[in-house]
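Heads up, the chain below is alone and in the form predicted alone; it's given as structure tokens.
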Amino acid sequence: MAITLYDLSGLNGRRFSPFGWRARMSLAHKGLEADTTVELVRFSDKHKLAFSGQNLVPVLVDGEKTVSDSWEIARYLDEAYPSAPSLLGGEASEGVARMAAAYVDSQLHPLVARCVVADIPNIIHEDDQAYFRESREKRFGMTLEEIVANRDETKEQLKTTLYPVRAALRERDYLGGSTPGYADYAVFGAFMWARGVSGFKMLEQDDPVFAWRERMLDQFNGMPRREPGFPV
């Protein structure tokens, strides 16, 4: 049976929504990304999500099955398909990988935010700009350019911030082990993001997080490094 998903999309389909991103790598996880259509949303199609009884993206839908938000299609996936690989690792895992979706909402995001969010008027539709820029400074109670303003320190507070990553990669190539999972694409999302949107460099290159999002990025035969973004 068809699946669909609804993804956020800037100018020319460029897909940089972090919670999109995990639910496309989730996809790719079971093997259904290549039987999925994708329907683009613009921040100003938000009424395309209605059916869903919210407006945020991602939402999948799947026969007459519909299950908005990345955590919850996570779980969906898992339980729909359980002959394809996990996710979340079963139970015993499943708190873990939860616990690192919520590291990444409330810790990384928000410093990635302030790190790349006044890029993102350049790559969104000109019909989308004025939504963007007065919900955003609404939400930060700044101006786009006052956010990024201090970004360089903004970087060095994300490598702190990294720690916990940084130090699980010292001893495997991915936060799942020997292959990627939930954790890796929740994570990966973030920097998914920051690539589709800016120019800024967020990690350097003797960072295990650099050496591992190299990887990620050739993960599914390259499928992420494919997608438009900019070299960082």
Given for the second form:
Number of protein chains: 2
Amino acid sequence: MAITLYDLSGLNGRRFSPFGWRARMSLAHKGLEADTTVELVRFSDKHKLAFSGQNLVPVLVDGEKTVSDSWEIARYLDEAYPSAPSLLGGEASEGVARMAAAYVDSQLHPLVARCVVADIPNIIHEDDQAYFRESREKRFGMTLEEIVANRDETKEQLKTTLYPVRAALRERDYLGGSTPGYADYAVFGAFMWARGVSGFKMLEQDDPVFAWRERMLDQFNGMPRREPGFPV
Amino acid sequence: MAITLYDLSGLNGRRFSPFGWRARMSLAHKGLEADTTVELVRFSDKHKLAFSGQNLVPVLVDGEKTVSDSWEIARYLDEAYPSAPSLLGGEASEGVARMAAAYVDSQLHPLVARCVVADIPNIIHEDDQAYFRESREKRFGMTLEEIVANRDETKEQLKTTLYPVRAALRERDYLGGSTPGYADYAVFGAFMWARGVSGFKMLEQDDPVFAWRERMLDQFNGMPRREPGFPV
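I would like to compare: after the form predicted alone, may I see the structure of the form predicted in complex with a further copy of the same chain?
The complete assembly is shown below, putting the previous chain first.
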């Protein structure tokens, strides 16, 4: 097999895209991560993705097949590698996993951004900094510093917004039960993004989500924990 | 088998508890609804639930077994009736279903309340009205009329908050895939609550969630659609 994953990169190869993390964890779940070639893509390298017909990471290339979008990558991996542990749990549970991922996209990511986005220039290449600042300031309609100005309040909001995750973790170690599944990777991607770029503490130690994140950091022999990042 | 479901009731037996609907749809999913005896409980009848050790509907009694809380009822039904179609899809998908239900509880229900709560006195027994008004006004810290005063804005917020449901429905007919599962019943319960108590239109006709709600109303030979309610 010859799998390549195109993933976003900061300085020194630091991978901090939440969607990139979903794909990376999905590959690990399938037992394919160690043998995957990683193509690091900086913000100013996006032309490297042109072959995929779009310009967002992650992109997976498996032999002749090119798949972009972390959700489509998960679906592809379950289809192409049915004998490895299922990511999405089959037709009856795939929709709820999609709902969980969309909840992360629409509700958690904006809050994480409002905690850490001003720290991102510190961990990306000099050549990417102007593009990053300009594109994000345009998207939010304010400076990076203004976006994160109330991050202590944002953190409180994040705590409230994590309620559904916390409720599910009350009865089990992972959203996927006794082992993680795609919904775990979707939520975890948000935290690996934060951990990669900022020392801001997203969670209190007594939050059950904190303990879950520790368990997630230990997955795959501690692969995520070995990734460079700030103490959480 | 002798199953009894204790469910909240308004005037003329109208059942409008979102959690009651989760339990009712769960029983129907298991093929048990038609043979279930329903004990209607009005707000002022809550003493009828004392035997269960708490005072909230729904309560399920199956022979010697008493189960309260709609989530525990679903778990119980999957355990006690394993040969009927699964509600929660087994250990690997149960956590994500729990997360979906908790998202409904924490994010959708408050918005539905802010659209319809002032209409509830019209469909409950005269004896229940003072209790209802007083307890809800205390909970929200304002009058029922004030709670719903901006419901056109609340409806916009609901539309945004439903994004994860809509994203999942883009690729399939139900959150559960080709047939509904527990996550569908959890979201649907919020809409059956609204439909039972208020003529306020929660969804626009061009919203994919609207079409899904129509499909849900047709489940079990149209059982939910036959329930008295306002046009949606």
